[in-house]
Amino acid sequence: MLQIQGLKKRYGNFQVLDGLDMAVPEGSLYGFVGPNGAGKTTTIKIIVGLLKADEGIIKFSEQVADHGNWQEHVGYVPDFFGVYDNLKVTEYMEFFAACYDMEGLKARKRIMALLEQMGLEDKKDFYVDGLSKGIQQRLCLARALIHDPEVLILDEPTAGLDPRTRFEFKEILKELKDQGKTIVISSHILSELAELCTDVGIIDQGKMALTGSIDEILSQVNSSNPIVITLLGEGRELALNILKSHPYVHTITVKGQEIIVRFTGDKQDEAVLLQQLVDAGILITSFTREQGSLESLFMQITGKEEERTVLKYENESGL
């Protein structure tokens, strides 16, 4: 549905986007995340036509977008509402309908259908600047849908909303996705994205660091998390000697009867390691991967930590 190829953008001497590639599947709910300064906002502004890229191609359904035709493809919900004083909800919607040459009965039918879809039909005569933030955000989404775009781009759509309003807004997004809309969400609330999105892309230093379906991503998270080994009785020193000599063990942390190991092997390698420990006569009560999250993977990818190649041994006292 939405494809970005080789996107570049420079501000002075600073290369914000450095050959960004991004593919958003049709009908997906795509989480677009990255640290501050990674290029998220610049990418979004280019997609919606507010900025022009130095290089690169953007395609909607295989059609190359330019500044003459991007509006028909995209609906944009920015991270700020932009209050229009002395406009009622229907007047606000009529203004944006007119921007797409939609007037008269056609515009009124479309407006009322969208207000009903967002649960705002009872707010049609309210002044926009008097609405709560949650209602304004739903109205902003209705406005973005006025021309029935193929792709919705939302920048921090639930920021500043209370938990109930966030839940209601997420339910609306799920309904839109079920209706066939392709939705891209930029957000710092990674736990929400993991729950809501079908796909995710992590941008870092102007390039796509990782992208894929949320199931694939979370599977990678779990496989990259530490193994926690819980011992019974003696045998800790023997276990440590085995772990220190293992090629897939990168770090070792000891906490009482628990040994926490950064282990880069696969499932079969895990099984072999467990067998080694058991064959050595070490009593083990549990041997499990820590459960991961999108946040933990995000920190690993964007943490700028150097690859650890030397085995490391720590205990609770820091010795």
Second form
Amino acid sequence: MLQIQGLKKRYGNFQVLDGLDMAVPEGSLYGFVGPNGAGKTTTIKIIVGLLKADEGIIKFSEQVADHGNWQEHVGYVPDFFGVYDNLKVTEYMEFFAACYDMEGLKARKRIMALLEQMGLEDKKDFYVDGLSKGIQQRLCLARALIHDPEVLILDEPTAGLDPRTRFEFKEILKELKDQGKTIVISSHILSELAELCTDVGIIDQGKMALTGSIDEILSQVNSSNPIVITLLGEGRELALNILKSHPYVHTITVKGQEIIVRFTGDKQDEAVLLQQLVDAGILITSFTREQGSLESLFMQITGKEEERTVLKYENESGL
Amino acid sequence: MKMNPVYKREMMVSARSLRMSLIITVFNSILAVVALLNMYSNVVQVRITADVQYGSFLDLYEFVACVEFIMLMFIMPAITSGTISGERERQTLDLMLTTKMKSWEIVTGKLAAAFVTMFLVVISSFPVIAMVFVYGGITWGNVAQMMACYVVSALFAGSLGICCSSLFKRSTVATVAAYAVLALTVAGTFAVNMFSYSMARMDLNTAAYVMGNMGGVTVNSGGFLYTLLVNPAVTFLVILQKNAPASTTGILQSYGSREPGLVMNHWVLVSMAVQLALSALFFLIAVKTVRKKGIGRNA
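Alt. form predicted together with the partner chain, vs. the form predicted alone above:
So here's everything in the complex, that chain up top.
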């Protein structure tokens, strides 16, 4: 549906985008994640036509953005809400409908349908500058959908909204996805993206660091998470000696009876390690890999590579 | 035919605002009071001297025409210089630019809305101008010529305002820039001609020659006179001079006498053409820069 190849953008001496590749599958809800300054908003502004890329190609449904009329395919919800004074909700919508050459009965029907979908039918005669932020953001979403675009691009749309409004907004997005819209959403609230998105792309320093379906990514996250070993009684010294000598162990953190191990081996290697510990006579009450989260992966990708630390103590001394 | 959405929205919002009704009321009240005082003074003069000075009725026409022109030149940049930059400040420009609207449609809608608003004020003053027709001395042709001058001047000042609005990020900076360029165009061209004419008159050789020949040689501001072609105030004064020759001496002759030529003979037409060309240039700059972020904006 939306394909980006080798996107480059430079502001002065600062290379914001450095050959960004991105593929958003049709009908997906694509989470676009990255730290501040990674190039998310720049990418989005290039996609919607507000900025020109120095290099690269953007394709929508067989059309190249540089040549096609991509505005017809894209709806844009920025992280702000532009307010006009003295303009009512329906007039605001009519104005943007007219910007897409939609007028008369067709436009009015579409506006009413969208206001109903967003739960704003009772606000149609309100002035837009008097609406709350949550309502304004829903109106902004309705505005972006006025021309029935195939792709909807949202730049941190839930920033600054209260939890209930965020939940409602999320539900609307799910509904839109079910209607077949392809949605790209950039956000810092990673936990929300994890349960909302079907696909995720993590951008760092102007490049796509990781991309794929949410299931694939979460399974990667799980394998990169630490193993927590809980011991019973004495035997920690012996357990630590075994762990230190293991080639797949990168870091060890001791917290009381718990040993937290960053272990890069697969399931087979995990089983072998457990077997070694049990064979050494160490009493183990649990041996589990921590559940992964998008946040941990995000931190891992966008942070600096962790140095190999064999031992780290917390609330303990002398080992 | 599809109405420009920006124009439609601007007019809708403007119609809801109290500001426009207030401007029209205050402006026409002032004009009406001045007109009535003018008529009263004429009547009193007739009672005292038994001499009817018909020419003095034309003062009213000049006054109204001058007030309207000054208002156009002052208000048009004020209205237009905040249009594009105001959209940037409200962050609504980005939303418009992601629609099918073209840059030229946005600029045209903004300019047309300001133009129509301004002309609503001008046309509302017609009843006061109509009082002049009671005494005669001004023809419909004169009024039409003056209206043409207003249209061109409003387009010139409006295009300049919208150009600055598109170029600069902040409305205040855009407004200051628009007035600065307008002041340079109006006062600057006068100043250049005055300076040039003074220098020519101070030329010792010429002065001696002139004294010896009792004005046999003409002294003028030279080619600088043609800079006045860009000055809407000069066009206005030339028209006013033709309409009411008794009250205004030739503005073009203020900088030395000249041989008649194509430009001198058709000054009004040529100057209007030059100002329209400049308006088109300002408009094009505005269209080209509307998608840029504006001077003074961080990347």
